[in-house]
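First, one chain by itself: the form predicted alone, in structure tokens.
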Amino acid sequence: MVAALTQTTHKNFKGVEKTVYGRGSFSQLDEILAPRRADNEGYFVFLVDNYFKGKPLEGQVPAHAEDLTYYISVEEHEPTTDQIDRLRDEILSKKGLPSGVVGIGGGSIMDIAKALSLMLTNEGSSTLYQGLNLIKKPGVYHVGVPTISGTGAEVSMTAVLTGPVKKLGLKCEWTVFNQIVLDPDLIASVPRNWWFYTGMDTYIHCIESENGRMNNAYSHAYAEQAMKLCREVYLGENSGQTAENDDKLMVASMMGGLSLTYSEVGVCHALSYGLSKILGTRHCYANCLIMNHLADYYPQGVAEFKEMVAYHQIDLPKGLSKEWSDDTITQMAHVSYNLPHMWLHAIGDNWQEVITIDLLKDLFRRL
């Protein structure tokens, strides 16, 4: 008799192919892109956060005459499937398939660049590809240049999009950037509150990665170092928005993203998806609003998070749920419930016995 085999599946993920780090490294972008300019129709698409329109960075973007440059506002809402579909159709109708896509901005711009690179080569609406390994063809060459540190989108294999039905990422190995440029000079102008919110996204990534069933020595090593850097930036003797701390936070963001890639996020992120999908609340801010009320899930992490909030005098409003109808809260609960991979990590195999719609509604009422 042959003994039954026990099948164990470990993540086999693709990382960023090339990384350049250091102050002034953005000046190398034109040189980095040069070998790819002969690909496809011989032009690049630059997606730049509209925040930089009219600022010095605008003049440093190495766009050639044949390239297309879009300045995209991400203040009002996070990336949507409709936005990606329209942008894809416009680009292809104008000039055909580009040599590549370059995203310059925060996490939303990173996700738009990753999603666009995939949808330029995959037919139909991006709503068809929200989920794991649904993309059929590799995207075009794509480069990420983060200007805000914290989201980890520069190294993640997910491009998070809000669609008409759900908020969920296009997630596969082809999502990952071919090249990233990590230049701390680019994050010097980030407003203080968003410097805090985005940095806390890194910290929360690590707290959730560490406190769940998928945590292991690989994810722990990245999370441990990322949290050490976050503590130096937000609670250390020289804490604050300094050049040295910008360097640290950019590296922490990358490491936090790598930690959750081999582990997973948890309760806070699941709830933030509900808040963002139904009310349009920006992701990093939503995480901070929710983390403030999760001491029964992450006691040590929340205690330290509150210490950081107090130290930097960040005002996180309370009593928000008093303005929400039961129907709104129910919708948020359903969005959050339908993220089994997060609950499996945070709670375990029996998560459906623990996490109910009523429980999630009660969690949202804490806000």
Contents of the next structure:
Amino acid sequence: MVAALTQTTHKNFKGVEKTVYGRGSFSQLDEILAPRRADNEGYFVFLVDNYFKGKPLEGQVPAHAEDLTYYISVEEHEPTTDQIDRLRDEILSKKGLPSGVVGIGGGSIMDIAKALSLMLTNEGSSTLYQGLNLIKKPGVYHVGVPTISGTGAEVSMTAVLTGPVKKLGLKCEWTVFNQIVLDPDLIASVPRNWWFYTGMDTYIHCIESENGRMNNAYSHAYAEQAMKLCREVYLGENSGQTAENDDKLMVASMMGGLSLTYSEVGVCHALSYGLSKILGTRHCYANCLIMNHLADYYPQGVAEFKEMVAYHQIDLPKGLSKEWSDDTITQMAHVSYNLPHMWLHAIGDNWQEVITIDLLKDLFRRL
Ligand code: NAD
Ligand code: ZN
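I have the form predicted alone already, so could you send the form predicted together with ligand NAD?
Below, the chain from earlier opens the complete complex, with every other chain and molecule after it.
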């Protein structure tokens, strides 16, 4: 008797096409872009974190006379749909379709570069495309140069945008960078608190990836290695912001992100999206605030996270929810509830029996 075929669908995902890793690799960027310079209207758009304005890196950005360079501040808010739409309209009306887009910065700039690449070729507002596989056409060639490590945005297939209704990514195969440049020299100047919060984003990605039904040998292998690197960077005698640890953190961020491509984030990220959407709290910091209170979901992960917090004397405020109205907490709970893929992974098929708006409100009240 022939056994019936099992009806399982496995993810068939696209990775970054090319990766260069190593100290000083940023100096290869001009050479990397050269073969693309004849495409479309023959110019590149550089999106650089405003932090680098007036810093030595400004003089090393390989922009040619015909290129457009934008120094973008990511201080006020995380990337928004409106911001991307305005940037796209301005660039197209100035010079037409560019050969490509290069993002140089943290997770915010990575997402802006990915989203801009897609929106240059897809008509209408980016709000139309927030979700999975809603983008209609491939974007232009795009390159990511991370200057903070942790979010894994350099390897993920999503460009997270905050819109009027939701905080949700433009998620499809074409979102993924064509090229990334991983130069650990670029993360040396990250302030200590950001170094901690963004690194913890990697650690939390791994804990959540591991603890849920989507985890498999593939996601596990990346998570296990990324957590090992995080332990070396954040715990133990050689822990701290050193060149050797920056080399490791850059790889950990990438591997944490790759672990998620075959798995999912969970409880911490679902709550974090609620907090960020309603109060504008930054992603990695929001995750740290929340992880501190999730011992009943991730006992080992939270215990180790707290060890790292204590080791680096990071002050994570408590009692924040005392300032929040019931209405604010209800809004956060609804944003979090509406992330079924995370709950399905973290809790299982019956998640709706376990996770209720009231339970989510109670979790937010712990903060
Ligand atoms: P960020 O890009 O928001 O930057 C944080 C701060 O660090 C900013 O003030 C920035 O100017 C500064 N900075 C950047 N590089 C620096 C450097 N080398 N030296 C000194 N200062 C520097 O930080 P982030 O935490 O990397 O990114 C957060 C964003 O990433 C959020 O918008 C979040 O939604 C997004 N995110 C995306 C994904 C994804 O898969 N696409 C995953 C997680 C988070
Ligand atoms: Zn994250």
